[in-house]
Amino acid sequence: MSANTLSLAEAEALVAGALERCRTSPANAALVARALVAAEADGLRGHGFSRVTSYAAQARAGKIDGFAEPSVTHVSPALARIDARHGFAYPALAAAEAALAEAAPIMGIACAAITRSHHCGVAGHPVERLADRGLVALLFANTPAAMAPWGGRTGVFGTNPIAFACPLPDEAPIVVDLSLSKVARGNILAARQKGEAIPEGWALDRDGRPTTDAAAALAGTMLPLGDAKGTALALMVELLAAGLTGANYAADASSFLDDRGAPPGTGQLLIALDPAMIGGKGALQHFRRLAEQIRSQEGARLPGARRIALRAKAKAEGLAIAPALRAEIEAL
């Protein structure tokens, strides 16, 4: 591999070493540094090596507590109650996946609900790895406030992901992950980075007005995917993330990318299903009719597989990474 080409092991000791050295435990950095990698391996890098540094900064300043251990309360056989207590989500999301494992394929279904978490990542890696044990799991994470309720112009949802995964029989799960604006805010990030405009219809500057201009739409509103009907989806995820959990609603919460403020104080709530024992032992053959519908028609592709692909690739021939940033991520 090149200088500039580190193995997916490599990046995972470049990540991990670089948080333990701004006040976080090996084990959450492992954790940490697990989560950002896979993201960049699956083609996902606003959620890869470019959060190291912001991690970085929180874990010092300690907005996020990089040595909390997140506590879990069995509320009920099918119910677990996690506090993350202002640290890294990833523990938490561990946790989560822990008693869901080990609970769903009992009750049928069983659910984990996490509060004082923090930015969840790729919100379709835990459904993804809970589908690897056989599980139909569902994920809804709230987010900082970025979008408006329809027709106003003051930001109270987040851009709210949700994430799906439904088991297939000898091969890699069905993944949904998406959020509820129109594009990733990284977009805008970049473009303001750039000097470039943004097209008009992805936000609104400050007086709600339509905007190319990416520092106006920073400083103003995200556009929802599906217009009132997005807002009307966010305001479910903020009720289920956020409300359920006793979880920070969007508007209350802290920016996942400084260290200015309090901790974000943001939540998830993850639920798993077993196939099996609500719709019996041929349930994973029933999913993989309507797979094989899809993926019959020229063109089309089941949700993931794209990920799938890149995934294998960086495997095998390991992660690109500018040398500049790997050199910020070495200094920290």
The other form holds:
There are 2 protein chains.
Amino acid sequence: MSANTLSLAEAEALVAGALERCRTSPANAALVARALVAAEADGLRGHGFSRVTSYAAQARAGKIDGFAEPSVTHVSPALARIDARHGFAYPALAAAEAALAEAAPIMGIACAAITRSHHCGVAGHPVERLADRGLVALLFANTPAAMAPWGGRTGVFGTNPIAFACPLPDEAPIVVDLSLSKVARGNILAARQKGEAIPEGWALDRDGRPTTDAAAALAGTMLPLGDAKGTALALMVELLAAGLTGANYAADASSFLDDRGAPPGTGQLLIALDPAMIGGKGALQHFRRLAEQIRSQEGARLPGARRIALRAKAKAEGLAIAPALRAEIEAL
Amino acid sequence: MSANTLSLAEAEALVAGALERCRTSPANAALVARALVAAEADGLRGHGFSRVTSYAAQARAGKIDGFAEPSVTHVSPALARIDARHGFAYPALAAAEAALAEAAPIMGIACAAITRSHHCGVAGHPVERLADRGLVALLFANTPAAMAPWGGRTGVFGTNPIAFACPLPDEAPIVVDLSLSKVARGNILAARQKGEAIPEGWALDRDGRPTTDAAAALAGTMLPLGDAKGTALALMVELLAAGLTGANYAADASSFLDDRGAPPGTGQLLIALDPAMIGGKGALQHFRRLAEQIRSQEGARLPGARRIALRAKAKAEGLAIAPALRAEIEAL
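Given the form predicted alone above, produce the structure of the same protein in the form predicted in complex with a further copy of the same chain.
Then the entire complex follows, led off by the chain already shown.
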């Protein structure tokens, strides 16, 4: 591989090493590195290498406690409460996966509620891993304020991802992973950098009026997918991920991106369901039937298919990394 | 009250009486009547009186088994499997509510999976009743084919409602209730009747091309809210409501509206969560905090507020019913 291409193992070592030098335990650094490299491999760069320096700065400042070990309370055979203790989200998510993988096949359904957490990265990854174990899984996460209630002007919801995964027999799971804003904030940042206008329907200015000015949009709020219905879904996720878990709401959460202020303290709620216990022995075959109804249509595909193709390529050919970014990470 | 206005009790008696004359047991007729009158009271006419003659025709034809009693299997302390036995959905939904109200406060989370079901009516009502008992609740339902996979042209998803309710201290719960199509099919039917064009973005024709022709739209598929993200959500609901429960997928389900063909056999999945077990004693106060962040903004309101106002009015003033519709129901 060329100098600017790393194998996945090399990439993980690079990221973990950098975080270990920035007040993070080796175990936590390894989990963070796994998550960021997996995002990069899936082509989801916003959750990949680009996060390393920001995470490191937050760990150094104590905004993220890099040494925190999540505490798990088994409230019932179907419910685990997890306190991320203002550490990275990834150790708490790993604890949630372990709790759900154990409980869901016994109870049919199980829940893991994470509080005092941080950026969950690719929301589809924890649910995909649960689906790899044969479970159907849901993840709801809240994020710092980005969207106003319908008719309002002040952000009280994050872009609040919903992720869902469902196993299929003898192939990769179906994975749905979407945030509830119409477009990612990165698109507006890019427009401002280029001095371009943004399309109507992406954002509101600080007075709650539609705007095509990127700077005004960044000072205002993002618009949800599907208008009023989208804000209703964002409210639902806010209540599931932060309301139920006792975490900070979007409006009370500091940024995931910089090292200023108190920890964001957001939340994640995961639910896992056992297909065989709910639908009986033929459950996986029944899932496949719907997958076939979709794939048999010209032009249609299952969500998640693109990620899997990119992931295979990254595994075979390694990950490209910009020399400047690599140098920045190595210099940490 | 005037001749064309009925108290809620009179309206329920009218609807229940009509169904009892059409091969439906008194107990089931009472549950159906409660559901349709509650929909009408909330201003949701598409799920109200307008359904009576269609339900009655299906019960008479045996497409709905009006005498079916749902069977409940308690698979685990957190999971109930419910077979609606091709009866009305409402008795199965009532059984699901009872199972969840008992299990969720003990286990923290509980699931009820309904198969061989029918039209669930106002998806927000079962979850609202669970929230009235202090639980957070979700309902996912699939419906006959209406939407194509993104990039495809054949309907494989219903308009697939998602409903969510969350209790608040000393006031009515927050209720989110939305279907995943951009607009209700009724809007397209109305445009065709008036001979009007429909806006772009509502529907595709049978070849998967955008159309503004109402007739072509009715022969094609509905578009989801939020484009590709909306179809991803519809796929999620299809897998939760029909995939997990073993129910018929949208493409295999007959119409909820006419008496032709086999029973639709669709499914519903309900999940209830106990706020105190997950978030601790202060959970309801924490929910209120988000409600206040929304209500304090000029122009913003909590979803469900309009329904509650209409419901109070209907309780006080009764329900108007068109004389022709009333005569039709009485003649059944």
